[in-house]
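Given as structure tokens, the chain that follows is alone and in the form predicted alone.
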Amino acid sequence: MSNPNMKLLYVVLALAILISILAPFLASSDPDGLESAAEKIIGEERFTELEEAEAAIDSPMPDYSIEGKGKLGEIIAICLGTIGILAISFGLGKIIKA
């Protein structure tokens, strides 16, 4: 008999992908909030020299989306980031268990 946990992981996991995929379909052009409220408390000028600004490190897929492959290259960030961060927090999850 199969695990139900193991069930609950799958369909999780798929509904993590499936938004992934539908993510850069629904996502608005605007600034996301933790962009505007920044720009409300620092200052449009403030924001804008930091946006500028050359980043500490640089990020392996600015923006969520890898350069040149518009739509789908969104896709494959989002989708890459999640499963990332799946993995990521299951095995920790083993490590705090063991």
Given for the second form:
Amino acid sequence: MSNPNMKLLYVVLALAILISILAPFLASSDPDGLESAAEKIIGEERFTELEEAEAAIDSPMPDYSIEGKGKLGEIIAICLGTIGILAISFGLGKIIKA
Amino acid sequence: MHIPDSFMPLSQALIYWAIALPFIFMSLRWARRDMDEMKIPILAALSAGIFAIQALNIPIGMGTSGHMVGAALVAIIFGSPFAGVLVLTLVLLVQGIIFADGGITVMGANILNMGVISGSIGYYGFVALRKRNIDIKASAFIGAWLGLFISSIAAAIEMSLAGTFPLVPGIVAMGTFHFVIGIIGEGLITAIAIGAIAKARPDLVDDKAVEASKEVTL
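Given the form predicted alone, corresponding form predicted in complex with the partner chain:
First the chain shown before, then all remaining chains and molecules of the complex.
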């Protein structure tokens, strides 16, 4: 393919995979802005209750992890997500323009 | 800022889906009109990059962390806020369904906040500053920061309507955290990315809206 933007795709993909591998080690485990606000405003007890409420669906890799696989599982989960979303958006682009 | 399902009653969650759906349809229409074979790899690259960077929570102090959203970056590169809506919709779908990050019923609200609001404010803020001949990186920084900040206020208002947070403490807490997340997580990374792309591939940063407005004023 002679599309010069493919080079950009490879560069960004390499960067994204690097982030996906490092994220399980580098990412802060502190609650995010919304969770932290919830914890402070409505109290830890009610927040935990809401957090543990049953999800609408069962996700295969909740919290970017694979059960029992530790950090390696997290790396695999995030990498799969990164490659998956790349394939989905590439495919969607092709379908829309087909 | 990914709202989980338990934070909003189903009846309200459906209203946000109803608001978000027209924007999702318009983003698909944008893709049909403005995308071409050449741009597909850029869309795919940005989607993958944004998914990965959203997994990287940065500590901001106060026992809190945050990550980039990225809708503003996508909107600036493609020259349309609908590009940001499209990418964030895809990212939020994968995050919600596969990784339980952000709810399913409440996904419409998340698409509205992160895809529509943060991306649109980020993009139009960027364009407004560029029209005043502000440096491209500074414009990207301020636009992206403001987009994230305002979207967090929107989320706080939604949380208040949902009965999860009281209004004022919700706005104060969400605003405070996202003021900081917006600087580090959103503004800085967007400015660096736009600066790098503008240098390596100046053809890719779509400044059409800015150029067109300059011609009009001349």
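In this text the structure is predicted, and so the values were computed from the model without any measurement. Basically, rigid core = biggest C-alpha set you can superpose within 1.5 Å across the two forms. Residue numbers count along the first chain shown, from 1.
J.: With both forms fit on the core, is the shift of the CA atom of residue 48 between the two forms 2 Å or larger?
T.: Yes, the C-alpha position differs by at least 2 Å between the two forms.
J.: Superposing on the rigid core, do we see a C-alpha displacement of 2 Å or more at residue 37 between the two forms?
T.: It does shift by 2 Å or more.
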